[in-house]
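In the block that follows, a single chain appears as structure tokens, in the form predicted on its own.
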Amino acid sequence: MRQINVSIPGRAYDIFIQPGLLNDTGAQMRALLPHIAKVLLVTDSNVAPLYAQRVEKSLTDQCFAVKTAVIAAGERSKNAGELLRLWNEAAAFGMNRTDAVVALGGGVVGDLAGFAAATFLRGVPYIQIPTTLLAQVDSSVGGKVAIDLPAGKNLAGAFWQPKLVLIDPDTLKTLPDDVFSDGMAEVIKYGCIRSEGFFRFLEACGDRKSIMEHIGHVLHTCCAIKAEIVEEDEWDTGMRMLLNFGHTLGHAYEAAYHYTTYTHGQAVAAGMVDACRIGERLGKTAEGTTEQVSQLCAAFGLPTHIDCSKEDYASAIGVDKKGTGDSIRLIVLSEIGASQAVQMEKSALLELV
């Protein structure tokens, strides 16, 4: 078993990475949270048929009472209506503040269930069990939970750290290639912003088969980088913004196509390439970086450009959480493995996209 501790004072928790860990969910939770009686298990329509019964059995074997709530798979479930439904499910189940929410699924499930946990009874414990590559390396760690609004992605949310993150790499075996590729965008991001060595390792792997042969190393490296950044900047006011490399423009692509044509990872991949291109034009990014990032994204089946109108760019930039007034901080690479936030006027960024 690989273990990473996220050392946030008063809110520290462990990330465990081990094949077959789903079967140990109940024992892990009982050891950590001995007083919990009830568990609201939140999952989606894709994951439930694969893994819900196994997790339910693990929990009931440890004498937890379990209620399972299944949402429709996809970004469109991350909305206020589904959040209200989870609050009502928890209330009908008779949950109190010592009971827990468990998120079993990808990023949508984790964000939605985490926000429900953060707000029901002003906050109940929750546990992340991510089942997609994207969720395992990124969204399950760090305590950002949210829903989308018509105006933009993740605009209503909270910081609510999980009590535990359980990562079972075996769940990746059931992912379709496009969903695995989606997660590789966030994997590549970590090499881009923090570790040239990891970036070169990903280049050497070059495909899903090779990544899976080293999946423990990949998951541990990404989670360790994120944990280190979150420990330094839990509230996303400084260094943590570097984790949004590719996301400012990526969110524009997602919204422009109504969250149906391009996945989050696909949009982030194109956003990373475009951020590198802008960085090179500004003289902030080493020449040739764009091509390196573009080639690695393409190797894993990710788009390197997505058409977008000025209006869609302006809409996304206008609600970007890294913006203040008329200015915004765009995350760019200095070079592979090193990143920085560049402050600029929003109007100037719109001239560069």
Ligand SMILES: NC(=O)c1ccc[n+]([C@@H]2O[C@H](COP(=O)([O-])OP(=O)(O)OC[C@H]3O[C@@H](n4cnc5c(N)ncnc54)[C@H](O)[C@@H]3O)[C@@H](O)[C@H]2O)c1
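For clarity, a rigid core is taken as the largest C-alpha set superposing within 1.5 Å between two forms. A quick note: this is a predicted structure, and the numbers were derived from the prediction, not measured. Numbering follows the first chain given and starts at 1. What changes on going to the form predicted in complex with the ligand:
Once the rigid core is overlaid between these two forms, residue 299 does not reach a Cα shift of 2 Å, moving by less than that. Comparing the forms between these two forms on their rigid core, the Cα displacement of residue 57 stays under 2 Å.
The Cα position of residue 14 differs by less than 2 Å between these two forms after fitting on the rigid core.
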The other form holds:
Amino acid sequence: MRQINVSIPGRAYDIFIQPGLLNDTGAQMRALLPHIAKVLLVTDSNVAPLYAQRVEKSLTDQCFAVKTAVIAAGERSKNAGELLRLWNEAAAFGMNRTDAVVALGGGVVGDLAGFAAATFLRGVPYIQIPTTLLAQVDSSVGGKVAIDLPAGKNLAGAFWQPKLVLIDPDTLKTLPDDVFSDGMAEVIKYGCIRSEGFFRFLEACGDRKSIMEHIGHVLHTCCAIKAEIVEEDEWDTGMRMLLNFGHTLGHAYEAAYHYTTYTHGQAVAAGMVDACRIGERLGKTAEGTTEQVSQLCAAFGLPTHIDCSKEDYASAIGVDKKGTGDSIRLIVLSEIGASQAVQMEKSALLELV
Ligand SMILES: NC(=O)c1ccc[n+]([C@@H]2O[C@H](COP(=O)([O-])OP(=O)(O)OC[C@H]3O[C@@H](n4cnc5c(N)ncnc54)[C@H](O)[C@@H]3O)[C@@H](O)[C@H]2O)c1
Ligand SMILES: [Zn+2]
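What I would like now is the form predicted in complex with the ligand, since the data block earlier showed the form predicted on its own; can you produce it?
Now the complete complex, all chains and molecules, led by this one.
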């Protein structure tokens, strides 16, 4: 069993990574949270038929009373209506503050169920069981939970750390290729911002099959990097912004195509390549970095360029959550494995894209 402790004072928790761990959900939770009686298990319509029964059985074997709430798969479920439905389900189930929510699914389930847990009865414990690559390396760790509003993604949310993250890499076997690639963008991001050695390892792997042969190492490395950054900056006021590498322009692509044509990971991949290109032009990024990031993204089926009009860039940068006044912080690489924030005028960035 691989284990990473996220050492946030007063809110520390473990991430466990182990094939077959789904079957141990109940035992892991019982060991950590002996007083919990009821579990609201939140999952989605794709994940439920694959994995919900095993998790339910594992929980009931440990004498938890379980109620399962299934949301429709997809980003569109990350909304206020579904949040209200989960609150009502929790209330009808008679949950109290010592009961728990379990999120079994990708980032959509994790963000929605996590926000329900953060707000029901002013906060109940929750456990993340991420089942997509993106959720296993990114969204299940760090405590950011949210729903989307018509005005934009993740606009209502909270910081609410889970009590435990249980990662069963076997669940990745059922992921469609495009969803797997999507998660690879975030995996590559960790190498870019923090570890040249990991970046070279990913280059050597080169495809999904090889990544899966080393999945324990991949998940452990990514979660350890994320945990380290979150420990330093739980509330996202400094260091955590490095995780936004590729996301400033990535968000522009997602928005320009109305969140339909390109997935988050595809947009981030193109955004990482852009950030390197801009960094090289500014003299902040070692020459040749763009080419290396571009090749690695391409190896995993990710786009390295997305067309976008100046107007779409402008509107995306105007509402970017990192934007302060008329300037913006762009995350660039000094070289593979080392990143920094560069403050620049939004107008200057627009000239460079
Ligand atoms: N909280 C954070 O820090 C954070 C970070 C990054 C992203 N996010 C959020 O995460 C969401 C994206 O997450 P995602 O990419 O996991 O999307 P997702 O939850 O929509 O999952 C993608 C698809 O895979 C399916 N699926 C999930 N697990 C499966 C499995 N094991 N086998 C087969 N199919 C499976 C889902 O049903 C869905 O259709 C976005 O809403 C984004 O805002 C949050
Ligand atoms: Zn992302």
